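Next comes just one chain, in structure tokens: the form predicted on its own.
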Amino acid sequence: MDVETLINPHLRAMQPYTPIVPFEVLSRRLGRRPEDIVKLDANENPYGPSPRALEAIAHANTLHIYPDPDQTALREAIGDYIGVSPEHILCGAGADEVIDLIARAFIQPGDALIDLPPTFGMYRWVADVVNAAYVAVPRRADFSVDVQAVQALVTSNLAPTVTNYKLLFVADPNNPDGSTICDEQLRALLALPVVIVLDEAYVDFSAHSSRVSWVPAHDNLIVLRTFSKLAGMAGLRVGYGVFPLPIIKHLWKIKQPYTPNVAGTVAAIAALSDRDYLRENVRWLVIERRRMSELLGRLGWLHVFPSEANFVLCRVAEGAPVNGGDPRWPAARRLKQALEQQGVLVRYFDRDGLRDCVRISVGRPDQTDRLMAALEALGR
């Protein structure tokens, strides 16, 4: 018997996500000990928890008994700090399985998701793995999102073979160059018969204001949002989506009754009643990415594209002065290995729209004066 024929012909079919490489694993594959690397490839926040969420999970006396499957801590907590009413509120093991809830209420094979690419890679796998028919309207070249495309993709049914267009993923800001949509072209959106899923995952560190208020008034509106960047938890996997009453109470249904775990959530209860430190590390995270966004544009050969996110997006020069690596890759490519050796990690996408680009995290000011030692040192 071939029990592999047995598994969903578009699942095996399908590319898996790709993440980035273990901290542990490179560091073994480096030959380095892990605090002589600089982790700048996964927009991680590198101030970590408050230190209320690291003595509420210390302090936590229930970590044998299942969490709350209604949340109720933790929406009331969230909801008190976005100003929105819990219960349009939801909460998963990172926005990554609130994303998926989301796909599975909405696709049915026909289905069609679209995406706004280059953009996060999460929306491309989960319309895999529903069997979305996936569609695609390209960014600019700035990264700025083709409003009247999109229009005319929904309207004039541009991809036939379509049943209904279901779902539409923006980023804001966008990951991985941190652009953001205005508030006319999102209301260009909101107007479109699809639902809008707003991904906020980086809007602390934006100079506009989440757009969650707007939620109670938009049936079509859907904000993600996530612990893992403002509050340094990546690793408790915490996140949350505001909902549209008529969508949320579906939700409920196919969620996993357990998640998030208890230790994620008593640490984001603890980090927002800490506001002062969650508020400090955004500005002190805002400061050196301008920081670090003006010395790597010193360099002449990286183009540094604005960032409203904790990471800037940089396009190499074809002449940058980049050694070793196969001759056939892109110099971003040949970049991010020659950094690696170093034990600089940044990020290297191998897709349409960025094989010439690294992304780069924003990390303490030491870690970006490493950074700028290890590239400056490519040029000697």
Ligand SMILES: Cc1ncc(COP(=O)(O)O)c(C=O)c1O
Given for the second form:
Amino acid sequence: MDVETLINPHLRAMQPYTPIVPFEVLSRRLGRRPEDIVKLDANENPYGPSPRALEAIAHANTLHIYPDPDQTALREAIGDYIGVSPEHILCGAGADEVIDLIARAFIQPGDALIDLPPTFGMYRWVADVVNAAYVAVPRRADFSVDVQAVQALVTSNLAPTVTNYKLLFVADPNNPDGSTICDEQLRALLALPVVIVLDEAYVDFSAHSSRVSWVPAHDNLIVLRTFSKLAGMAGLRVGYGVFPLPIIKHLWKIKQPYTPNVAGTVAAIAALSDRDYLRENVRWLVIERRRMSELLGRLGWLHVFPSEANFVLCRVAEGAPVNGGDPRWPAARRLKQALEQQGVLVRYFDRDGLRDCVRISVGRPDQTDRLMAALEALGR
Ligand SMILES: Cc1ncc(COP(=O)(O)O)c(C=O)c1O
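Next up, can you give the form predicted together with the named molecule of this protein, since the form predicted on its own came first?
So here's everything in the complex, that chain up top.
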């Protein structure tokens, strides 16, 4: 028996998600100590968790006990923070787990999941896992959402093989470019007969405020948030969704009972009690985003897209002064590799619409300085 034939056929054909190379692996490969590496490739928050969160983990005395499956204390703390009743809130091991739950709750094989690429790769990945019909409505050249194209698709059924449009994922701000969606466009999407999953992983860095308060009034709006970016807790894996009541009761039924874990839970509650710390770090990152964007733009061979997140997308001119790398590769890919040799990690996507771009996370000022020194050393 060929045991592989027993795997679901759609999973055998599926492409894996491409995560970033783990820090320790790169550190070994580059022969550099982890503290000598400037990690600007995964939109993490370089300031890390609040000291109160670290203390809460150090003093947690219930690590030998399963977490509260109802997430009572965590949901209350989040509800208080975002101003929405806890009955609308469900937490998971990162927003990623909540994305997975949503797809499992709504999609039967062949139902459509609408994606707005270029965007966060997890939406495509989860569509493949649940065997959805993946329908892409590409963003415009400036990365804005083509609302009319989405309307045309959903209302006139432009993809005739698809019968059921179920979910539409909108990252706001969008990863990888940091653009946002305005109220008017969001309202137009909410008028469509699909569920809008508004992914606000980066909203804390944006000029506009969160739309969580819209949820109780819109039965087809789900908003996702995370502690990974705002609270510097990516490694602890805590995220949540804010759901309409007719939806959330079904998600509770299919959710694994014990996520997030105890360490993540106590850290998240403590992080929310230290709002000055969260606010200050956001303020520093927004200031640094502006400084880094200006410095990058001054090089003359990077086009920096305006961003409202903790990263910026840069288009790399073909004539960029990047030595080394395979000459058949786009300049952006060679740039990523050349920076890596100097211990500076940025993100390159081998994907349509992004092959001439790199995405650079906003770090601490000293990290921006290392990045700039590495960029300026390239042509020499
Ligand atoms: C748009 C977006 N949503 C969600 C996530 C994942 O968040 P979490 O770490 O909470 O799983 C990311 C991570 O990079 C992201 O870019």
